[in-house]
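Read the single chain below, which is given as structure tokens and is the form predicted on its own.
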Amino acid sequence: MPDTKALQQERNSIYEDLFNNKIPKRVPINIGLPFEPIAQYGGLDLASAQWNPALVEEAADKICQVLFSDSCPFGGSIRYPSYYQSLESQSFVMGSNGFIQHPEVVGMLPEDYDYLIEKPYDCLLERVLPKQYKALKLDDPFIMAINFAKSIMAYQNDTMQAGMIIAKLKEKYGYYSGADRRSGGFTEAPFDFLADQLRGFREISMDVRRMPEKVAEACEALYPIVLKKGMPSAVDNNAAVFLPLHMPTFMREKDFAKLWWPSFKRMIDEYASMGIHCQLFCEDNWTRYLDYLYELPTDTRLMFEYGDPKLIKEKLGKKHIITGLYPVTMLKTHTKEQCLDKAREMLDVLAPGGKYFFSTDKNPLTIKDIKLENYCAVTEYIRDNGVYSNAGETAGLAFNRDDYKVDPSASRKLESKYYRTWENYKAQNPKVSDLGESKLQGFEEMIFQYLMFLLL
């Protein structure tokens, strides 16, 4: 058996043990460098590379040769200019330095709350998307349709190119092969979805004080949409739905408890009731919310940016899977020895008892944000020293989907003239063959996923 295959089997084993409540052979190392620093590492013009993601393959391969990780270090991107510029995006634009930037935007006015609450999906398509994407607000419906078609084809093309590179590197270097791609997902908490491209940070902060009831109703209205956006088409215990958590650390705890937490907690519980795990990026410092996080379904994967590792491990380490917390800034500003001392501290505090995999607190924005030799030394130290003497033993609490009961009738269903189910289609076309269901419903789901992605 080739060494890469044996290595991949070992990596698959340590991740699967981690996700199945066992102490693995060693601490998994999960490094993912974004598209931009990889392109810079290869000396590529960033703007040009983002228009042709295939250009970064050589640079990504070279990174794999020097930086140890159990997952593929090249993570690609979800923000390429081709589809954003095809739609004349106001919410994601390329700066002069080649980076895709997300300016503060407002896609929904205060007077739109009532329509959002009444018909959330209709409101998003009719009022929010045309504000954020000017090419969807044209008088000529044919040009508008062509713009949309170009954007979705560009999205599929560019993400596929990056995906093919990742697949090649996984095979070549024996990285963790991961779960079926259909079993992952990406979405936001209902409040964060409302706060991000709909109302913007400044406006939602004022809404919380002047119209909290409308905010709460809007979160309930958006719930079925964000739940569906993250819903995998297959369930796999090793996979997860990813949610970046934006607003809580900017909120008063009483507002968080009343407006942000309830719909979010119900959503994570509903996923868990179906056997679906979630990976949450707890942006900023979540120390005052650790007790809330404990109440989430067992084996929720929690990536922390800031906080006290000892306190986090003490409060959450027997129930949830912890990662993050290693300061990526140290890799640039500190000596190699200091970086290794921090790695030793991470292992001493977070590794005992399992339920931990190594990653930094955030990804570097540019290749100059790290000293690559320090990064290499740290991941190799974790590989060589994050070894368990009690591999195979049970690691804390075990996940049981039956612990999470959610009443489906408590949530609204997604109903809109812009979203047609197979039942709707058959009612209008009674002679249609049932063989068309998977194809036509698949197209419907693809369009839904893309449209809602544009608002994440």
Second form
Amino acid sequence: MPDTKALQQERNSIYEDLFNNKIPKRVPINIGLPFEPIAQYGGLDLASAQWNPALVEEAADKICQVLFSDSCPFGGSIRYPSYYQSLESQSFVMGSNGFIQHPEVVGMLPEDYDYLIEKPYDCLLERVLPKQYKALKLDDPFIMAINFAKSIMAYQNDTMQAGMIIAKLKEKYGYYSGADRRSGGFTEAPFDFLADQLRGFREISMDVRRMPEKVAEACEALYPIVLKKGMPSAVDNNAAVFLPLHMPTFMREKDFAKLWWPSFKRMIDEYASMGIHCQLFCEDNWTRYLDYLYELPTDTRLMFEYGDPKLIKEKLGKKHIITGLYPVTMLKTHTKEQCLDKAREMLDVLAPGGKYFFSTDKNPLTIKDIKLENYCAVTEYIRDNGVYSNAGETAGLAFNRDDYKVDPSASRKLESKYYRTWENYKAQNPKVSDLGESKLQGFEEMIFQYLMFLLL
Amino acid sequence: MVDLKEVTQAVGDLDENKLMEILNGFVSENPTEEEALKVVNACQNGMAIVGELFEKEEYFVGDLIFSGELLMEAIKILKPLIGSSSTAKVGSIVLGTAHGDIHDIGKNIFKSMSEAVGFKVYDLGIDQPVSAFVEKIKEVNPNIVGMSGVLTLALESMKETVDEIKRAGLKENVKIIIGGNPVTKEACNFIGADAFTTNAAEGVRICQGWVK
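The form predicted in complex with its partner chain is what I need now, so please give it after the form predicted on its own.
Starting with the chain above, the whole complex follows.
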């Protein structure tokens, strides 16, 4: 299908331009519908479809036929029940409607701070994971090993099934091919990681007032772990490490500046010094933090939920790549004309000068959250009207990795008996051939990634 | 007797050490029940300051959570002095997270703030089916029903709940307020609630307006 190939080339080139400070031919449209609404669209029972991600292929294919997007609108899920249930997760559980959600949980007690600060990775494995995942039974080692093995295999299985569907759809419909798979990543800011599944929202709010020094030290202790969690195994200018940013809008600026921002800023700078970009989901309304965001490395991709698009574009639009802001709830509560007016407003404000791609402020969770007809009309409107007359011109500032220097001695290193480097391994097994490195060290990394994913 | 203004200010400033110092000193002086009730009232006034500072964007959600904890601690210290008598309730609220949604941080903040101003709150918990709201309304005949949700899907659940409250003939006697991240004016109209808010302090003010 030559048309599809041509379309894919066009899509690849508009993203390529977007990420390389050039004005693209038109505004790229990045739609990602989660697994759940797609399963519902196909009339599947959600609670059971999640057990076999391959089932949604037909529904995902149908969505591709009706909803225009430059990236593949089916992205699979990162929360399938097979691996959470086999570990008896407390932090990801299914609601009465089949949706896997993240309740408020406490995985670490105030008295664990000292151990976390002393041996962060050991503390996460020995104390936090067994609290959040009841099948990791410390007193029953074989049961624990079996449960863990089952879970990691389920994770690989389900992720692969969804990945195969995405790959097929990309080819069939000529979606943006995307960057090298190994060049992406997923992690959290050190403070958010601490607040999320370790202390919980409520408890961290107490800690900020009662023991701010411990919180600051804990962020330092967690730094090498969250940095490594997000670290891609290959660098690609079109790829990004994704970080959802949770806590800042719930904090006073004073606490944010002292406890949240410093380790996060250093982390993003450290990635930038290696040529790695980040895509940040600025959850809630970040208006009062826009000046901080400006300080991040050039071409950081910022997805906003709420806020004034005009102010955001004025303050950040020349330096960073902006997306989000289109209120997804409008697609349900407003008429098609009103939805299109909003789309026009987004283009008028955010598109000039480039460094913008279209997406909604958040993904719809269920198919009932949107009128699909409105959604289709909006993305087609953006496709037809988000066209630049000055394609190819320079868009704002250019990224240069040499602008970012991070003193490696400023951060702690990951040291734990639970994570072995190849050098450690060789010292203990002197006869091992280096030919084993890519395999064995690859598994070591995979297990580290999975264990920390369980806490994200 | 302690300086009540100082108590109010310590709560307003979220100064835990100072508040505990004052309260522990107060308790050690064997105060009367009437005096203790005055101190409880001073704490509640402090919560009003917290609410104001929140609306002025000097405090944020983390501070509201901390203020709830502070008030709970204060009440724990004062409770033995108060015995069975308690401050008169200004009204009652049946509260819960709509079905399908298991989030409750916002709901809990609203709960502690409305309790602080004297509401009796019946908290149903998270992921509550339509029937749980209806049954509880029949049982306790509240002034207000509060529904919370973080996920967009909660909007649909809230609508189902309101529809059923109407069908059961219970809407006439209650005001309904909805809260949470996805709630908007349009969503409020669609759901058929009387008011909406994404701000717990504002929500409490709306409820106070209803029971005046």
